[in-house]
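Form predicted alone, single chain, as structure tokens, below.
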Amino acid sequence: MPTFFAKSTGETIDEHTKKLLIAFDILSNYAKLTDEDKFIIIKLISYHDLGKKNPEFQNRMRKKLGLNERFDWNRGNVPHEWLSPAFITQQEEKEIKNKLQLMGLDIDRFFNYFIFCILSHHNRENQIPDNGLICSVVDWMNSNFQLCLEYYYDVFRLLSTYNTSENRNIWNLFFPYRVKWLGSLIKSDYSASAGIDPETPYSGSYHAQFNNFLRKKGFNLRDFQKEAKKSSEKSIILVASTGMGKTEAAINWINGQKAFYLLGIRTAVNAMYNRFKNIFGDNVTLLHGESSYFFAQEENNEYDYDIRIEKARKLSYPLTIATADQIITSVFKYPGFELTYLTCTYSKVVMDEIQSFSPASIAAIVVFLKEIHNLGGKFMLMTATLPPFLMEELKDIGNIEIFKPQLLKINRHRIKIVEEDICMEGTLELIKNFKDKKILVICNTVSKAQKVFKMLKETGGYDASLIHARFINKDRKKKEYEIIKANSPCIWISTQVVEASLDIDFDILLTENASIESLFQRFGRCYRKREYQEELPNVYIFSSTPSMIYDEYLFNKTWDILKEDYNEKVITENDKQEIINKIFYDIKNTNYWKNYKKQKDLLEIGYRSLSRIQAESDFRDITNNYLIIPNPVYENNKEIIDCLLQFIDDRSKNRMERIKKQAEFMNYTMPMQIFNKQVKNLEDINKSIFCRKHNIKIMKNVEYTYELGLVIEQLQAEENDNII
């Protein structure tokens, strides 16, 4: 018999299969699998790549390996996994069915499902199989390799039956096996192909490192933080004020087990990663859309870089700090989602500040947490404010501990309602009164923040600073550093970008009205952990409009309740919980609820995204995404940018150096949604392959300065009224 290759490296099918079996042996120490499950998965691994013996695949491998001997075949290509089940012998089929019978399963249906798992270990749901061609390949292999293969199954029927998530009876019956069997096959295959172990054991002592951190900081755990460890084998819901130590409670709950810590935005993830890294060292990794650039700055060795990336993407580290989209998007069941689900069934998932997500994203998070909980995973949902409908969703799922709210005993905020626009004389007067303080002004849109900045500078003569989402990355990072280090007196004007991502503490907050959960996030940037005992308010809430950002009902009800019941009064931490309950008491007619319910219903009736990229859009409900370079930035840095792109597009250059140049280039870009008339202002960048691949454009007819960021015409600004 000829040598059958599995990889263009010269690795044979037998060698590759052995690597998978070793990988699965490691994985089976983590995944919750019965002996019968392990038997089935080992059989799946044994058969999954045998279809690579087909002549077309072998000819491709031989060409890449520079071998001259080729098989006489020119009738087309059949994906190898569609041929693999033909190698199952009658004796093997009998053994598999016997095992299925022992498991109490319908042997015929689940044997079909066994075949489906082999057919689905690569993502080809968009291809239609040609049964005639499959039979031809099988006949050819029987004739030329002296085999007794038989095409006894129907690829199209099996893929259609078990990938149709709308048929909830079939989907739900097989779903746990899909996660265990197919998830294990995919994770073992991907890990073996990447040359990494599917799981990395914890190095050192988790508890000793945590205790050492507490000792150095002089921290003594509070009672609820200790209780979190006692409830380590349950899921947890924790409502606690900012500054109460939710993160330490989460670390104690993780209790040395594999975990994912999820947050909404990259800035917050980067900060949390550094915090965990300082305690747990190399057991921790970072996972978000730009983590590859992050690793490139830390690694010089290409092999070490590749291993680090692969381990992060295959979810192999003991502790992963990630943006929620890296994990939660699997709830949209894109092809290959089984790897994430399987991993989460033997991991702990910490979901921080769920209220900061859109209602559609919250629905995805809720469905995901419920599903992994039902499959044996555990989650910790922690937040400063939890809308009551979320508690109703989760309180009865079983094996869940709902902690008593942990609220600060000190008073931090006295509010005043200001019934005028924030870009008026009243703001100038307030700033004059507090000129020796650290003042934070938060507006709902970039255009309003820029308008307030100009008013303070041109009319008031104040030396203020501005931060929002329309700065290029290089300037945004510098401004984030500056606002964190700011000392009094100072004035910073911002948008929602400071609500949850930055550890900042100001003396006075001037803010436009917003929906209540957003408003309380803003409160958390003022007197963050300090007690406020003055008679004058330290939080001023200005009249505004909901724009396209906030639900109108929640926005207006927030204003009405604060104005009627709390104006010029101290708001305690208990008050905040009561206000949340009042505002979210009856929301069934709001757009907020409708968007939440629509997404949740869609997922529960079986909606699936076609790809991971589409799942990311479905999760964030964001479309028309571009990375742009404002034309003034491009013109002022043309020589540098063109030089970087020339190097990046030159594939003869060292790969690690190219990645580092990509990271450097990204400093001149900013993410932006582009709609309607704005599209005509976009221009390709020097026919760059990299820019074309990543949808990066120059944006013309705009202004840009370090002070103001991107300034677009008023008409365009109105189209982007939801930009924060």
The other form holds:
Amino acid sequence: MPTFFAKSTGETIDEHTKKLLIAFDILSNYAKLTDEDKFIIIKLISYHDLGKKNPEFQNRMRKKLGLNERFDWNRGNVPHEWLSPAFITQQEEKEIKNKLQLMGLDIDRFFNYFIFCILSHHNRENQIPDNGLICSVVDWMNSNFQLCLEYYYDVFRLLSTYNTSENRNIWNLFFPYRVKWLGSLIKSDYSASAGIDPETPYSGSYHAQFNNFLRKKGFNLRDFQKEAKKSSEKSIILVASTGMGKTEAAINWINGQKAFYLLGIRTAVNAMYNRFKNIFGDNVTLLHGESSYFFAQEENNEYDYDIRIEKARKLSYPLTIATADQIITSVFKYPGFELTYLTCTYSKVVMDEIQSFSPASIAAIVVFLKEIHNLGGKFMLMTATLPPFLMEELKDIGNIEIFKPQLLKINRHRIKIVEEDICMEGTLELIKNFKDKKILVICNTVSKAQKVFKMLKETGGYDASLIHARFINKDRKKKEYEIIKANSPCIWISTQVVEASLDIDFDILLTENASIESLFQRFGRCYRKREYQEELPNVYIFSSTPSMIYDEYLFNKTWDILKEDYNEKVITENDKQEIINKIFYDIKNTNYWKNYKKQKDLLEIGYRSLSRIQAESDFRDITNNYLIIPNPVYENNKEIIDCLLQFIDDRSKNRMERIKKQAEFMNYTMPMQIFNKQVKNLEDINKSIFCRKHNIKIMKNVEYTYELGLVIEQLQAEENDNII
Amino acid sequence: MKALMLKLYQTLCNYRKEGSFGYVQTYPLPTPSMIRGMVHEIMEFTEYKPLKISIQGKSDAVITNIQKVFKFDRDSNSRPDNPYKITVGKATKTATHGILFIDLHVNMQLIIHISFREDNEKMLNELYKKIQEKIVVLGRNEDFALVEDLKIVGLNNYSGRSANTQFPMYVMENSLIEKCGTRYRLPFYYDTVESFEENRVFHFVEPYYVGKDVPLKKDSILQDEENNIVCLLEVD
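Output block for the form predicted in complex with its partner chain, input the form predicted alone:
Now the full complex is given, and it begins with the chain already shown.
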């Protein structure tokens, strides 16, 4: 018998299978599997790669390993997993079927599903099986390796029957098994191939570390935070004001189990990661689109770096702080989604600030949470405000605890409605009254923010600062740092980018009208935890026209209700909940609801994304399809940028160094959604491979300054007005 | 168990769907009732003998043709100008003609297994003999069939590793691993009637019409000596 290789490292099929079995042994301590499930999964693991014994695959391995001897086969390649089920003998088929019978399952259907799991542990959606070719490989192996394989199944039919989600009966019946069986197989395979453990045990004591942290800070847990621990075997919905200690409640609820903490944006993830890392040390990882750059700055050793990346991506850390899209996108069932689902069935998922997502994303989140809840996972939904329709959706799913809202008792905001555009003389007059205060101005669009900035600077002569999404990463980071450290007196002008995640506290807020949930987020940036007792309002809301990102109905209703009932009055935390309930009371005809419903229906009738990348754009409403470098930035930093790119594209250089340079290079870019008309302004950068791969372009015909950010001509700005 | 295996060939034929008039549609395969009628005609039975029937086969295409038809019209009193008068039983009707569109299978190849519930072997032998003496008609009156093969075979449990349909076929739901195909409500036989006025009370089977290579449950199907899959349809 010749040696059969499984990997180009020279690892044999037997060795590889053994590694998987060890990995599964670890995994089975975490995942909730019955003995029968384990039996089935072990069988799956033992068969999954046997098809690699085919001559074409072995010839390729031998070529890579530099071995000269080749098998006499030149009729083409059959993906190995399509051959693996041929190794199941009739005797073993009987054994498996007996087990299936013990589980009370339809043996013929589930045996077919068993084969399907082997067939689909790789994704080959663009290949069509050739039964004749498969038969001839099987015959060739039988006569050359003295095996008795049989091609008794039909690859095409099995894949097309069980991989489609349109037939909801079949899909729903097999879904739990798909997650358990295929998920375990994929997770064991990936982690064995990457050389990591599928799950990392918690090192140290969770509770000791947490208590230690509390003691050091002198915190005493509030009642609801203690309550969270008692409900740690249930899912939880928690409505609480900012500053009530939601995070501590979540930590207490997690109670030492494996958990994911999901947030909306990267900055928030980074901040939360640092908070968790302070408490739980190396048990925590972060995971978002740029986590590879983040790790590259922390690790010097290439091996350690790889392990950390792999462990984070394969979800094997005890605690993962991630952007929601890293986990939730699996609800679009892209090939390989089973890994995420399996992991979530034995984990706790904390979803923070759900109201800050778009309605379509909220729908995806709700469907995901419901599905993992049904499979035995637990979630905690934390938010400052919860639209009533979400409560309606989730309250009846069983084993769920709905906490009574935890609201700050102090009054923080007195509002005033200003029926005037924010970019008018009135604003200047108003600002004059607050000479020594920290003032925050929030506009709905970048172009408006830039206009207000110019007005304040040129007409008013104020020394203001501006922050929005149209800054290159380097400037944006610097500005974020500055706004957090800002001291009175100062004026900051911004867009929604400050709504979430940035821990800032201003004295006076001037904002354009917006949709209610967004408006309350903005309130949170003013008198964050302080009590406001003066008679003069500290929040001024200016009239505005609804732009593309806000639903017109909600936008106008917000304005009407605030104007009618709360103008020049104090808004308590209870009032806020009431306002939310009022505004969302009858939303069935709004676009907000329609977008939510559309996405939810789509998922429930079985929509699947073709790839993970597509799933990411399905999850978000806005996709930033390009990373751009404004031309002035490029011209000013030409030498540095060219030098960085040269280093990055040079494959002979040290990999870690290259990744670090990539991170450095990214500082000069900004993500942006580019429409048809503007593409003509884009230009490639020096034929760099890296830039082509990541869609990085130079943008011509624009201005860029550190003060203003990117300024696009008026005509183009209009069609870009939905960018915050 | 024994059964008669019958391989038939028809160049053009129509297995009429009941209730399709101006445009005569066809079933994808002959219904059990048609086979039952064929057998009873050949055997010259005057009352229903319980049967089990397995039907599979394929045609190259279905085409649409125009056909001239002669048909009954109203009674002579309401059609005084019509010279064609026909008497059936006690009723006298006028006749008329016209055209209709009709679906035709091209190059139909059928494999049919027939087995009787009572006196099986004796009946099969007789049928075997009589088929060779008579002209086999299946479908419309003009749809003669060429008997390509005729054999009395034994039916056994399926012995292979996995079972798939070899041709498009009628199969019962319990034989399918995953539900697929089209469910038909097919007539099987009707209770004996005394005259044309009496309603025919039909008994139906509800099999699925499935394509080639559909996986079947091994335990619920049979296999003949030539390794044809057999899925017997029957009514109580």
